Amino acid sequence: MAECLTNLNLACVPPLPDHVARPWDAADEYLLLETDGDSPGLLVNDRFGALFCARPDWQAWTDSDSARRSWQANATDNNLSWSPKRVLNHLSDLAPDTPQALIKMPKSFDQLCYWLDQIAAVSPDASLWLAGMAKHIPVSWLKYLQTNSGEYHQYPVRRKARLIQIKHWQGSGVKRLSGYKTQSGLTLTGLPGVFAREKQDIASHLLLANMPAATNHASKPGAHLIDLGCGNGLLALSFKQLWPDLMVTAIDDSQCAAESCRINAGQNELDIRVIHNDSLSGLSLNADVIVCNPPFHDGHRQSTDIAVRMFRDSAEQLVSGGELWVIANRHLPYFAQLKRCFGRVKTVASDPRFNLFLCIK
């Protein structure tokens, strides 16, 4: 069954550099080799659509809008039908009698347990197959999965990939929402897997301490600010709190992040727009200010490609003279990338770990 991947025309969408551009790994092949493709099932967290194309009759779910776009592109390139009915909006939409689910391991163990809790709540007898590269799966994860499963089988490591089959998941007790309170009085929560869901990230302190006094556009009447890669909405809601007349749009590729941001906007009674979207793809928003704390990991893969796309998208969406504010780890080579997209770039503030850049269109 694994050979079917080499017979498919698969690509990373959006494109990645050649040295990281393989759209599947040995864990995908292991899943296909050991599971029954003739029975119906669910695919979870398939990043580029390799499993989605290999099992064209199965349903699938992912947190990522970018991944869904990749599924569609790869299905189209392989002359496979692209039906929205195959793509679940939430894991709770799963059919109760689904016999099996194939899950690519995420980076966050709380997120994995949250997915298992949701699937088991709907289809408690489903056989759950978990796969990932062995170096990314700590022994503590394996012990926890074994302790909390009625049945547990760990397959031998094959081509550096690990495969686990469990049944009758007994629940993890992971909190659906976990959060904190900011110094300005915002109450913020986040779903499992959302960046900085339990405490404010360090980088945001530098941005919030320096940007409000330095921005030329955010406080003007009718201004529009976009929080690109909003996470739980910390920046979007902080600026809406500071400038109540500011129109704010929060955007994240993660469905759980977008849902967390909506929850936080409601509980803090702040009126902002929240969009689940891959960067600014397909949108036309005309922003005066964009703030961005870009990720430099795509799952376990470290990459600056996501951030660079955010910078390019921002340059297109900003009005003339508009501002892009970027907070980033100092070791990342973003200054040169920003200079390619913007006429004026300067470092506004820095500390031992982070730089804050202001870019003017």
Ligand SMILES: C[S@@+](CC[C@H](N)C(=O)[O-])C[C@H]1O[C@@H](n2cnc3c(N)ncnc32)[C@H](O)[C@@H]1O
Given for the second form:
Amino acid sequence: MAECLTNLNLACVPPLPDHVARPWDAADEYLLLETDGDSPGLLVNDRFGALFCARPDWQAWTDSDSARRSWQANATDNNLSWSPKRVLNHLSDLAPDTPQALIKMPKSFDQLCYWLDQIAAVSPDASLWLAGMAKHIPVSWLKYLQTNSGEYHQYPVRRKARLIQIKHWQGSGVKRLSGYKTQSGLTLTGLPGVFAREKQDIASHLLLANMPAATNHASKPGAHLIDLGCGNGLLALSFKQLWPDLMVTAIDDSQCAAESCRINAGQNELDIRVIHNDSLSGLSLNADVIVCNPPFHDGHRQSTDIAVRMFRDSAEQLVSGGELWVIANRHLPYFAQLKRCFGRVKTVASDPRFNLFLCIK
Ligand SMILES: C[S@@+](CC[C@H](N)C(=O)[O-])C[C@H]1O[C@@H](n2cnc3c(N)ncnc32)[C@H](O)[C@@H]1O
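Could you switch over to the form predicted in complex with the named molecule, since the one displayed so far is the form predicted alone?
Entire complex below, previous chain first.
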């Protein structure tokens, strides 16, 4: 099977630094080695398109818009047909009686259980193949999977990757929506896997406490604010609540985050636009203000690549004089990165763990 991947021309899209730029791992290889490529199946959570290109007739779904873009780029590079029908909008759109699903394990166990619940609801007899790097899969996950499946088979660890096959998933007790109330009275819920779904992220306090008094633009009627990497919509909805005339766009790469944000806008009766999108790729949105609590992980890998891309995209899409507000852990080297994209950058507030930066275009 390894030939099957090495025969393909695969790349990480958008490109990553050379030392991490490998578009598949040993868990992808294990999945392809042990499963039957001749019968139909579903691919879930393929990061860059290695599985998508190796099983070109299968259906596929991922939560991530940037992963979808990478699939498309790699499929095109390998002259594989790109049919939107292959890529499911939702897991529940899966063809009934799909005999097998290959699932790259996500970072959140609740999210994994939620995916299994959805697949089993449509295809209860499917073989579910789960794989990931062994160091990322706690024993408690394995025990839970075994207890909640009619059949469970654990393969030996191979090249540090773990593979599990289960059948007749009996369902998990994971709540579809769960959340909290903010100090300002917003009710925020999130689907499994959404960042800070149960409790407000501590970094956001510093931004919410300091930005409103210091911004020159957001309080102007009709101004346009983007919440880049919106999660459950905490920042977008807090600012819309504070300044009802503000036009607000919330953007997230994660479909479940974008869906949660939409649900929260509805239940708090706040009119904002929500877009499921990788950073600002392909969008043209003149913004007066962008607020960003950027991710510093890509899956399990700690990385500033996505944040830096968000800073560059923001510098392009802000109006002249527009503001980018960034809240970040103090250990991250963002000041220098922001300086490369913006003429004026200052630290507006700090606490022992976080800095709040204001960048003016
Ligand atoms: C640290 S969380 C912040 C969430 C929310 N704004 C808050 O303050 O609670 C970062 C968010 O960025 C999203 N994200 C990661 N990569 C992204 C990308 N390429 N484009 C847009 N959003 C992304 C994640 O899904 C996550 O919801």
